[in-house]
Each structure stands twice: as C-alpha cells, then as structure tokens.
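Presented below, as structure tokens, is a lone chain in the form predicted alone.
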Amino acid sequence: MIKFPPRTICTLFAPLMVALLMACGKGEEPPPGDAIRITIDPVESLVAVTNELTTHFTEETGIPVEIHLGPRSISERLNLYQQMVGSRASGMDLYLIDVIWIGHFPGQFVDLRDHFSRHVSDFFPAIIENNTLHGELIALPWFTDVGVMYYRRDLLEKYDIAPPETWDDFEAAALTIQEGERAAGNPDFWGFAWQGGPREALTCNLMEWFATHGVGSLFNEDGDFTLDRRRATAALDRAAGWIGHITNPDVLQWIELESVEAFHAGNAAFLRYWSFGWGSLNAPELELAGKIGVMTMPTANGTPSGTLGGWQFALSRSSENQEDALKLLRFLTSENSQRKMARAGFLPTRPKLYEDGSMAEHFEPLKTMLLALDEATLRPSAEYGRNYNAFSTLMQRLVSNRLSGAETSEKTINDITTRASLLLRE
C-alpha cells in the first residue's frame, strides 16, 4: 500500500465544499483509509509545532497524519466544519474546534470520557466543564488562549514609556509613538492594531472593551441578559473614539491577519491579539524578533480582562479510524507534547506545567499570560447554546455600526440590549 507522507498539509476552502475535501491539492488521489485527518487553525507557528508534534507520532506509532488548515475566519471554518460533520462524508477524524463551539455539534462526536478516564482530572477543571454536553465530554482541550496587549518593547523605550495600565494611557502612548514615527518618515504608522472587521473576532473585543470598564455580567440572577448601560457606551464610545485617531480606519474590516500584518510590517505600536501569537510574532527570522513585549489589557474602571479562548480536538463519530486518532489524541494532548506547545507560545491546558520553573525558561512571558488567564472574561456561549453564533453574528453587526459612525452608543446599547434579550428566549 502506497503511505503517504507523514506531514501533508491541505487547505480547506469554503467555496469547494465538502465535494472536493477529500483531495489534497490538483490531480491527486485521495488519502488512505489509514492515515488520521486533522484539522487545525492555519497560524503559521501552531502549524510549525503540529507539524513537528505529528511526525514524531508516526515515527513512534507508523500511523501517518493528514494535516488540513481552516480558513482563516472563525465564523467561516465554524460554518465549514458544520457542514463537513453533517455529511459524515468529508473523511475528517479529529476536528480542532473552539472552546465556544461545543454545542454547535450535538450528537456528531464522540463521548471522551471513557477513554480518558484516568487523564480528566490532569486538565483545568473549567475547561473540561465547558467541553462538556449532557453529560458528555465533547472534546479534550489542547491549549488555552486568552486575548492579550502586545506592543513594541524598543518604541516605548525609544520615548520614554513604560507599558500603560489604564485605557487614557494607553491612548497617549499610542498617539505620542505614533506622532514621533510618523515625523521619523513612516506615514503609514498608527498607535494600535486590533480586530475590527463584522467576524467573532469583533465579538472578543466587545467582551473586553465591556469587562475593563466594568460592565460586569451580562445577565441577571434571573438569567435575564443586562448591561451596565452607563460603562457600556462610555465603552462602545472610547473604541470608536479610536478609528482614524491612533487606529487605521481600515480596521473596519480587519480580522486576526490584517492586523498582525500590520504589526509584522512595523506600522504599529500596539497590537490586541492572542497569546497563542507570542511564538509567531516572535520568530527568529522576523524583523521585530526580541523587539516585542506582552501585557493584560489597559482598564477604565474595570479589570485588565481579555477573553478566554482555547482550543480542543473533538473525534467525529463517523470516523472510520477511531482507534488510532485516539492514539493522535492521547499523543497532542500529553503533557510531553504541551512543554513543546508552549515553548512555540500555546498555553497548557494542563494546571500542573504552569507550576514548573523551567517552563518559564522557554516562554519568556508565561507569568503575563497566567495573570491574564486569571482575569479572562468568558463570552456567553453557555447562556446561548446553538443560538450563540446568533448572538454573535448580531453584536457584530450592531457594534459595526457604531464604530462607523452610523449609529450612536446610546442607540447601539439599547439594540444590543433588546434584541439579545429577545435572542435568549428562542
């Protein structure tokens, strides 16, 4: 039998659908019965270290891996996967999905809990609670994120600025280096990059935008969703304040790429990204490599918040090699495996490796990302089950207006407000 190369990386393009997932490029056949199909994000460091954990697999195992990379859009690769699980014919054994996605998929994976038995208690007990559904462990988590400040260590230093705490500060730094570069001779320099664009991503910035201005809790003790009106628009207010003042108007249309594209090309100061992006916006052969440093978010009567983020491998119950993608499995999500995940910049879902000093020695910022860890605020995907993409779709919308000015914050609070009331009862 012909095997096929331990590392094969695809690509999954929405618009082929699942007709044409089961090729891996022009002209080719499809891949054997054997070798386990994965998908992942396709971030250039989490496919580095994955591609790296996996041919370590077959060379231990024989049991080659198919790698596959989503599109790069949440929102799409959540539609994606959703289509491709509800085929049972796109021949994908794990699935990488997000730690809001757990109840997109009902019925379409298999329970982990029997076969993990003895390895549940080893990860953050939150996680494994969220990863679970009637009952059912959905999917076991592979590394946790949590949304972060990244900014150029050399250019505060250049002026005199030491990494600010509070959102005003924030904004005067980002506006001071954005003065002095743009005197310097690069026109195209802004203070701060971020996510803009109508994706999930936007959603992530509202939760921390409400949590450091101490919106507190979007629901009631009736379960009622509710917003601190008042902190809400001073919220919604000081982000578009932002555009066209220390942020490219452009970002209206940013998602994750564009704004570290940005960043990469030295035309901004600050960054909210992942913490997952400490290992690619730190490549040694990048430009800015040892130039950057990492924070909790900037506050306003809050606190330094981001959003919880992660990622977990779930097993499609249609798959045909569910044995050995058990294996795969047991194999990504080994604390072996997670040491070399978070020297690439991945956050354990194990509690005991962030109790290891060595892990420090190999990913610098590590204390940073447990305070912010500490802080994460979570988007309400529990509140809304199958209906949170709604939820999300509509916050997207309606902050978007806002911040192109089509709307005020007052009017944009009391939509959200109504309309995510109306969307908890269906």
The other form holds:
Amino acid sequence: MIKFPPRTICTLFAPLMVALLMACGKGEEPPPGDAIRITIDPVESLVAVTNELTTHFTEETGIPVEIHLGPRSISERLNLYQQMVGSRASGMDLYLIDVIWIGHFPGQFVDLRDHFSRHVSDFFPAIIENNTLHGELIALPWFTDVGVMYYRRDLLEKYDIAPPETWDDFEAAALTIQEGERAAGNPDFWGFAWQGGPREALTCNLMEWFATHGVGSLFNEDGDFTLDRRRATAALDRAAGWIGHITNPDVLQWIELESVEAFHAGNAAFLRYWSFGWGSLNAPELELAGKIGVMTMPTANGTPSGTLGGWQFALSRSSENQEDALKLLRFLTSENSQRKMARAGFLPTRPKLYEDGSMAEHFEPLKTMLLALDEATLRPSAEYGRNYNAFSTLMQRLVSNRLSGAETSEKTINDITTRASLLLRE
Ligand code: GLC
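Hand over the structure of the form predicted together with alpha-D-glucopyranose; the form predicted alone is what we had up.
Let's see the whole complex now, leading with the same chain.
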C-alpha cells in the first residue's frame, strides 16, 4: 500500500503560510487525492509512533494516510489551522488540536457524538466534557499530557540530593548542582531549564506557579476573574528570581525545544516539560538515556500541580472523505493504538489502560504521571472559550515583562486582573 512520508504542512497549504513556505523543500509532488490527511505536532517521537500506527491502518484497510506536520509554535499552529479549516482547498481531514482550542473553531468540526456514542464513556469523562461544546463532541481525545519535572538522576546522586518536593528545596538543589558542575568545568551549566518565551508554554508555566503557590481558582463564585494577590505575587517573584540565578537568562526566548536542547546538551539539572517527553528524553541513542528521572512539580503549598495538556483529533466538516477519516479516527484512538502510544510515552485517554498491569512494565514513570494527572491544574479555556488565545497572549505579554525585570509583580498582578476581567466580558 502507498505510504507517504510526513510532510510539513506548508507543502499542502503554501499560500497561507509564507514564512513556513520558506522552510519547505522545493519540487515536491502534489499530494494524491484519495489519502486521508491528518495534521500532527512536529514532535519526533509522535511522528514515529503515528507513522507506525498509520502503516498498520493502511495495511488493514487499504486506505492511505498522509501525515502533515504543523508549525512548532502552538499559536502559529492554531492560526494556521483556523485558516485551513475554513478552506476546502486545504483538503485536510483530521486536525490534531490542543485541549485549550475547543472553542476556537465554531461550526468547523463534525459533531462526533453520534459516531462514537457507544464509545464515549470509554474515555476520561473530564476530557470528554472539555471537548464538548454546546452539546457537540468537537474532538476525540488521543493522548493526554501534564506538566512534570524531569531531573538528572545521576547528578542528584552525585550531590547526594533527594528529588526535592518543595520549591525552596528545589532551588537549593538546583544551585548546589549548578555550582558543582561549573566548578567541575562546565561554565554553561544552569540548575533549571523551562519555557519563558512569550508563547503558550509560558502560560502553562504560569498556571503551575500559581497552583503550586496556592492561588487556587482564577474565578470567584460569580464567575468573575480574581487572583489571590499575595500568593500570585509570591509565585511571580519566585519565578523572576530564577532568571540569572538558577536559570539561563535566554529562557525568556525559549519554548519547549530550546529548553530540551539545554537539558540534552548536559547543561541543566532540572527541566520543566511535558509527560510525553519521557520517551524522547530517554531515547536509547541519547547520551542521557537512563540518567533521567521524573517527579511531580515542586510546591510551596503542598499541591504539586502541573498544567493539563493533551491532544485530540477533530474531523473537518469540509473533509470529502469523512467515512474513511472516521475509520482512521476510530483506529488511532482505539485501546490497542493507545497502548502502543503509551509505550512511546504518550499518556492514554482511556482510564482502563491505567489499570492494565502490563502498562507499568513498559512505561516506568506511570505512577508519577498518574499522580501528576490527578493534581493537574487547568488553563481557563472553558471560561474564555473563543477568547482563550487572547487571554493566553495577554498573560504571556504581561508575565514576560515581569520576568525581564521591566515590571514589578504587584503591577503585573494588577494588570492581569484588570485585563483578564475585561476580556471575560467580551
Ligand atoms: C503541550 C501540551 C499542550 C500545550 C503545549 C504548550 O503540547 O500538551 O496542551 O498547550 O504543550 O506548548
């Protein structure tokens, strides 16, 4: 059967993405008409497992699948998909969408409830609820995700430090290892790598700082935006204090890729990243394989909360091949496929799989990831709906200013509260 290699999305939708176009290879064949086209994230381990799964699907059904990779930046991906989905010319059938995007594609995706009525209850109810808008099931959950803290197991052992549970102990550990490694000859070593660039990942980090400092719900009983100012200020002060102290100041430009690169290069003791990163961080060919541990987020109030992430497939209303696309969707989200995904580090969206004893054998940190999922904090995508991205962009801008030292935490918290309240009413 024909199997197409993954393409960057620009080969398919060039006119809309001039910038991306520049990154495209020249002279590629136009895609054939009968393949199911899906978009996924350009994460290596995800591309590998998707390739494996779709190969099986094609062997079983004779239906070819084309995998297209979206831009690395989440916001760019959202913008691009919003433009593509409204245009029949894009020819895209299934979109892999973020857990926060449910309100961003009004009327563009097929309601999946009727197609999966007997199976909806097999998925985590909270994710199904998240993915349901005005009674319509916008997307079927593929893998779930949560913010966790990776660490260099070998370095913690070297300095005789236990995985720290509080932010204070965490900072002390990061500094001890940083000073030790610099003295041992690595001037580029920093204690803690994370994502401080003004992108979605910064909003995720911010939600974790708030949650682990006890800020609690961002909304009061009347649904108005409020912040526990004292705790929110403490959280921002702490994060700003990391920069230039235990964190490379370049972090202000970093998204996931750069933070992972620093960790991979052996230049960081701790890395805040996503649960799905376990597979790629520990890939056998990498020098650090086997030297990495993972724990839930350190905390200042006893709640080790990581931000809930995760990805789901949505079927475009303008897909001309909905029947085959539904077959593929059923296949990719099936128990069997999710078991394979879990082995590559992508957490299942079917609770049953967590009860499967053999899962832990194939996926060492399952217990930690489950704990993190249990304590996960949510971004306010349900509250902001189609304005979530505007909310997130606002957070990124204001928090960036604070982190770079251009603003105080107090002023930033005031601005966040005023602006986020206004946005809620729009
Ligand atoms: C991960 C999460 C996703 C989040 C993104 C931010 O992919 O799964 O929910 O929005 O990171 O960069």
